[in-house]
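What follows is a single chain, given as structure tokens, in the form predicted alone.
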Amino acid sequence: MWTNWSGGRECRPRATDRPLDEAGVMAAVARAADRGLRIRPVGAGHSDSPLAVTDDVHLDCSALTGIVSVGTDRVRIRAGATLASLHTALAEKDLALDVVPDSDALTIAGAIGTGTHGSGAAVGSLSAQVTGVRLVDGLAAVRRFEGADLDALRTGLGALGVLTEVELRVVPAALLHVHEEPGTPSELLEDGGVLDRHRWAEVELHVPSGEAIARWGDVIEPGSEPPPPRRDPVRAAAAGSAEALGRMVSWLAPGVWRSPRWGGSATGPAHRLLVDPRPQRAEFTEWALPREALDAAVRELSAATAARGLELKAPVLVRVGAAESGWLHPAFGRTTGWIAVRAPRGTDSGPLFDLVGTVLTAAGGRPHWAGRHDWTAAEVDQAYPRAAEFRRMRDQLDPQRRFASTHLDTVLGP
């Protein structure tokens, strides 16, 4: 029995292959074809959507790890490696990723395949850093992609093939100075505000009380003085200690996630500061909206949940990101605001997540592929201008639908 990280998804595949190298991946795909079975790649299991769920064959690529090569601005890594291992390997060479997602337990292939992102108005997702890939297609052949052809693969959902190696853009390592302060949702979500001014930024909202906390960070030179807070002096002074910060966000009680993290501010490498040190096994749904719709969508979500008596027990996480070129990336073609809603493991999240999906779809949202959603191929066609091209690429790389599943049949069609 396979269960995802949150415990909300499970399946009983009839077989699990664990290849040790690319040749092993090719053999596993060919073996599934000989038996007339579908095969689904599985990573760290952090998706709450059923992307990895199958009754046929699981392809566990966790042994495909290690750095293949490192240059001054590129790294080539095997796709089953985790982000944590990549951060460590790059730091040893004074390099870093330009984008740091809040979980480092994800595999490289899983993070790219679902469009995993960080938060920064000028920074794209991990998918946007891809400069080349190797994959095994549905006919068990190795393919290499670079240039414009990568846009189909930047968020491939495991539908086009099994990534075995990925080349990523890297940057010189730098120090990030991060800060956190409380505020009101309206001031923190305003266009051109804290979410848009900094290299990295996020806002957490306690929707029932209207309280919020902002976190942001900017690159500083080693030995230089961190920049002062860019908020009003009274609020900044109140936020200057962990105790004051804790009093002003009393809703972050024990058992609820992501209380004040740095006691006001901190300085260090981005991968040390931005990865969530206390990940919770919660289920989530996340939606990518046009940046300009963010504030109104949060207000509508607050009104809708209150009207239906649905409690948002966990803080709502709001982030931003640059427009993406990946054909099925939720941020395709537009500067994006992200809204993530979480629910404690073991609770009935269905009614809440259904309402969130209805409200945020109406606001122009597209679901994060790793989160809970109920979209079908009809919604995908309407929301993604290049969905038809993605399907044509799928026809080329997986004509027999070796990588298909019930879930992919729903969101992409047969």
Ligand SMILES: Cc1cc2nc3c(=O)[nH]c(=O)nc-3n(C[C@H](O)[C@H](O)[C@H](O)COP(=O)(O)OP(=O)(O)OC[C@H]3O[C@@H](n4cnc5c(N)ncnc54)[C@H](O)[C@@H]3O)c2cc1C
Second form
Amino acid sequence: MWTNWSGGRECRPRATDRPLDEAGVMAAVARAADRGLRIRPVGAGHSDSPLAVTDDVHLDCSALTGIVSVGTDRVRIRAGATLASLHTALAEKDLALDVVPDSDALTIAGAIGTGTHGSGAAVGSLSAQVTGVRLVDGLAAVRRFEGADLDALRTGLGALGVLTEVELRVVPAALLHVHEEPGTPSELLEDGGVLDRHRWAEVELHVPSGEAIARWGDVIEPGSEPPPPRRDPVRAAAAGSAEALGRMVSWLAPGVWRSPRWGGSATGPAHRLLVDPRPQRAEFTEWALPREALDAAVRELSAATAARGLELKAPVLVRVGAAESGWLHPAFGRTTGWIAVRAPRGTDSGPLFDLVGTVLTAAGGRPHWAGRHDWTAAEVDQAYPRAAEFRRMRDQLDPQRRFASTHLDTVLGP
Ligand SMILES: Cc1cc2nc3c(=O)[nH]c(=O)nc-3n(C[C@H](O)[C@H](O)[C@H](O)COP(=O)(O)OP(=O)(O)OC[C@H]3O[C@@H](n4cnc5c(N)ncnc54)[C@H](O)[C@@H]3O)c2cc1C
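Counterpart to the form predicted alone, namely the form predicted in complex with the ligand:
The complete assembly is shown below, putting the previous chain first.
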């Protein structure tokens, strides 16, 4: 039995293959074809949608690890490696990723497969950093991609083949100075406000109480001194307890939910500051909206949940990102504001997530592929101008639908 990270998805694959290298991936795909079975690549299983679910063959990519090469502005890494291992390897060379998602347990291919993003108005997702890939297609042949064709693979949903190696753009390592401060939702979500002015920024909202906290960070230029820490002792103590309990503090005790994360401010490498050290096993749905629609969408969400008696207990996380070129990336073609709604594992999140999906679809949102959503191919066609090209690429790379699944049939069609 396979269970995803949140515990909300499970399946009983007929077989699980764990290839050690690209030749092993080719053999696994060929073996599945010989047996007339479908095969689904799986990374760290952090997606909450059933993208990695299959009754046929699971292709566990966790042994495809290790750096292949590192240059001054590129790294080539095997696709099943975790982000944590990449952060560490790059730091040893005074390099870094330009974008830091808040989990480092994700695999490179899994994160790219769903368009995993960080939060910065001028910064693209991890998928946007990809400059080349090697992949095993549905006929068990190795293909190499670079240039414009990569736009299909930037958010491939595991539907186009098994990524074995990925080349990513990297930047010189730098220190980030981060800061956090409470405010009202409308001032923190204002277009052109805190979310848009910094290298990295996010806002957490506790919708029932109307409380909000903004966190932001900027790179400290080489040679300049980091600003002195602004540690308020009360906040520092609260931050200590928040760190100890992970973000659970903010879920369980609404009165103290604004517990600061860094005690006001901090300085360090982005991957040390921005990765959540103890993420809670929650179910989530996340939506990518036109940036300018964020404030109104949050108000609408607040009104709709209150009207239905559905409380948004966990803080709503709001992030931003640059327009993407990936054909199926939820931020395709527009500067994006992301709204993530989480529900502790074991709660009945269905009615809440359905309502969130209805409200945010009406606001022009597209679902994060890794979150819960009920979109079908009809909605995908309407929301993604390059969906037909993605399907053509799928026809070329997987003509026999070796990588298909019930969920992919729903969102992409057969
Ligand atoms: C605690 C937590 C924090 C998160 N933080 C963020 C965040 O900051 N930003 C964000 O955008 N998302 C975030 N997510 C969502 C997460 O980024 C996605 O779920 C991501 O896809 C998970 O990567 P994974 O390695 O677990 O892949 P999986 O969930 O295992 O797989 C995801 C997709 O990738 C495909 N895939 C896996 N390996 C391969 C391969 N070798 N070749 C081709 N396809 C492959 C799978 O078939 C599937 O379609 C978070 C999720 C959690 C649980």
